[in-house]
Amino acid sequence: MVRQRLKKLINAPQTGLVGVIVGLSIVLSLFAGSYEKGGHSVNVFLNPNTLFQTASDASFFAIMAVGITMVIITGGIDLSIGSIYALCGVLTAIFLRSQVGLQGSDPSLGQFLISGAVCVGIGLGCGLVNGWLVARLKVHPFIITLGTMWVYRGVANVISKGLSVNLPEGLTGIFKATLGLEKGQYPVPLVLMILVTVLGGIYLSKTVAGRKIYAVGGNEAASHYSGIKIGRVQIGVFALSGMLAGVAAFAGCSYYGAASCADAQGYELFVIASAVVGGASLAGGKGTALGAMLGAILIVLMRQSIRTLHFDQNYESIIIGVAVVVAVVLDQASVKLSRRWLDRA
């Protein structure tokens, strides 16, 4: 039984990927160099001040990432994620402000849960628009989420007017508490990421709608047959991709106090490589809540050891980019070794 356990685990896909963070996190450590601090060396990368922020900044991408897996899974593509998350944003710093500025203090427990179900439930329609324009227009996502990416960056500039939106300083102090930790670690978002990835896991493995996603993604043709509702199926994967936009958007400008109609400009290109460096396949049918999550580390800590060794940061866009070549490059070779053992057996 333990062997089993053991080998089902190093057969695992994720098992890899956790691998090539170690061993990063190794790298950075061993190279990062030291400063005095207190009379002690710290080390520059390997102390709990940038673990936390590293954390914390993988996290906004995480959360999109287990949203925009389940839309791969299917065989389509989000580009609109980073303008949901935008427009989430600025409304809800909107609507936040008008309320708090009515009573002239921080905002309270209810204006706090009120504002957060405001921003979610903004990412959640935009999401539903997606998938409804895909599922009824018959048109590939990447068509329908390139136009509404335009469409939702655009009404957020003229909302905001393109100024940058300041919170209430209560509702940062919420996302950067310590939980009992030292001052400048925040584990709120790690925590945060955290819980998403595991309903995002049980949701796509234990659940029938997640069995649905999955099913589509294999073969669109047969679940058409076995009476899956294909449009239903579209529609909720895209609403679920925009609800946790909206979930990152409320805990990214909570964290940072303000929200512009800037917010999150590329992160489309960060959350589908985070996405598909964990193993979701654009091919579709493939992908978990947890890859996504450990490709958005990955991908944070590539950019935290280009600034933390002084590389040229110009290089940044390069090696993420081999990164999501070479995990395409891998998922097709082992699509194809999949075939071959299947054709022999």
The other form holds:
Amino acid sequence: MVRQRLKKLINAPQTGLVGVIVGLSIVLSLFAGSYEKGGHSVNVFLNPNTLFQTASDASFFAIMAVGITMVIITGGIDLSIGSIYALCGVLTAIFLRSQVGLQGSDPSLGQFLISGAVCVGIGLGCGLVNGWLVARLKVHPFIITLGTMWVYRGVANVISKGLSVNLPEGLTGIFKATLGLEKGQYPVPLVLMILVTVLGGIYLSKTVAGRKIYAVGGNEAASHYSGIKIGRVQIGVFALSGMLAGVAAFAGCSYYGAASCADAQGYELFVIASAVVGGASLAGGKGTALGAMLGAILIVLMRQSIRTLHFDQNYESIIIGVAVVVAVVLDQASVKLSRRWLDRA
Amino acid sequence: MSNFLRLSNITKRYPGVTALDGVDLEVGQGSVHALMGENGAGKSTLGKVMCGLIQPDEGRITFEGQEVRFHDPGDAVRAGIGMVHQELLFCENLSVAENLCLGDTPHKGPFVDQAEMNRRAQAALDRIGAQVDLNARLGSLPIAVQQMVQIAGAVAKGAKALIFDEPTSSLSFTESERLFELIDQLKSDGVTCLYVSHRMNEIFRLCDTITVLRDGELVATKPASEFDHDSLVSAMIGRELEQLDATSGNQAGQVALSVRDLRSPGKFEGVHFEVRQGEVVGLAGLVGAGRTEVLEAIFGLDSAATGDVSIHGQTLPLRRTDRAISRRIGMVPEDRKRHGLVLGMKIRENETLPILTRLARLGFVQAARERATAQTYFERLRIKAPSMESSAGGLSGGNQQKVVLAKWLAAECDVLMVDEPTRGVDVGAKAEIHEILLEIVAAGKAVLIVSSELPELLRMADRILVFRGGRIVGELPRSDADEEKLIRLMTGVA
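Okay, that was the form predicted on its own. Show me the form predicted in complex with its partner chain next.
After this comes the whole thing, all chains and molecules, with the earlier chain placed first.
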């Protein structure tokens, strides 16, 4: 019984990823060194402030990674999410300024909800356009979203005239709420990330729509022969991916207090990397929301470690690039190994 | 003679299974030698060992008196053993000439010598008397022609022995006939042929010697004349085959499916027929005659189809597969790997794919109901797998086909359309699939069956509609049908 549980746990696809994250965290804690603060020795990495900061950084990637994982499971790709993020942020900031102005330190609950809905709604709209184009024109999603990536970014440029737009402080107050923790510890993005991951996980594993996503990615023709409307599934996943980019934008821009048309440039690649490191297969049919979140955490942790361990920042891209490839190769090897192990046991 | 190709004590183990267990085999030069057995018996594995695709764990191969060891198919080809593979191992995106010179492309410096390549390719095709456009992209040609090209390539590389792995599995009747003539010709040229197949008729038509494998062990090697159909089947399955009696005696009930003036440009036209409850209607015809295409149109898969399809008297919208399914039509497609199954998904998930909405509440799949439904049909079809949570991709052909059937039984179809339901399925599973189809017919469902195996049609169908060139050219009740009449109608030869 215990042995079986253990086997199941070891065989769970995310176990390796959790192991790597924990391992990297331990290494970071050991080598980060410490500083004196108020008579206590504080580890440079292993302290609440740094951990919450890392989690917040990861959360914006993770929220989008859950969305793009759904696209990737169907065998597609979404390159436009960084641009959707920027467009959502800019439009929401402009909308809010027209409503509240900058000084109203506490936007009413209604205003908060409306601005959130605007931001998420714009993301959803962009995603629907992506999905509709993919399903209708039957052009590979790579091409469609490569195009919309530039178009959405361009629209953000035009509307914001290239300037950064500040958001009301009150909104920042909500996303930087300490919820009773000490100053400098902001758990809201972390909570949002976990919420999105849980909901995304339930959607993928428990609902009819989720099952269809896996089926279409596994074999589009066979799904068609089983009465599944491929186009609808495609529109659905792109809509969700766009919507979650909107959610990430609302959280991100509020957290940082400003939105600019240059936001999230290149995020799509970090997010795709997160999904793939988290076990999503670009060939389709495979991937999980939990994996996507863990993938995002791992990638952010690697960026963090370069800072914490005082490596030359210029090496960041090289290290992350190598790590992504190594992670995916190791993941594939571990699947083979665990299968062999299961065969023997 | 026995020195030509000899395998001794060949053993190949995979995790959990012994695919070949101490097999000894002698193949005489210039013979056509059949390897038979159910799926999983090891016949394909043995073929692959001989042509270097698989390396045995134990055992020796001697070819023309010399011990040989093939590390890859290239070694085997150099020694003179070629393979005509089930899934063609050629590059579909390249031209016929490029494929025929693959691995040894003639060149002048860094540039391809096009003239020399065409000359060599033409010579290869001429040797087997095949006429193929050298510049055609291989993938654009029919499977039968691709196979010819493959055979030409092997012969041109000096093959003294050729291994055919299920060569007719995707060929039409006439195409198969042409292949058999070619094999006869190869034989008279002194090329030894090893023939892996399920199909009894072909084996008796072609082969001198038959080797039967079962569960990785060699059961018997005997001249073909010492076998007949029944003794061969029982050697393969290791028990007597219960003779199934066919459907007759079923009282056909009300009209379940009615098709009126169905047409699709370039595929078929003026198709008009009815299927009653409790009736099996067979569709006969050559590949491309419109049989499969008609089924696809009824199932809403043909966006160009027009006409009137009604089920229990109510019109069915064309081009809507989901509606067809909700009106209780099911379809077991010809190509189960491409159209029938999501191989990466579990058996359970495949079974319930068309009926997820029926098993859901508020968009959530009800796990308990799903499991119960899937388990029922998993057991009823006796699918051989550790559990219904196993991946569909790991199953043998026969069991995969059972999963596709289970899927439509679970959907509680009133009209089940099956397209080549037993292609690439072993004898035991074939009998079981027939049995299941007869059971659902006895329960008052209607079955529409397409098959290129005439004995299967003659045994299963109450009525046979014959297609030729996209039209129904004849209808024969079972009592009046035989193979000869069917072939005449199918080919249009008086």
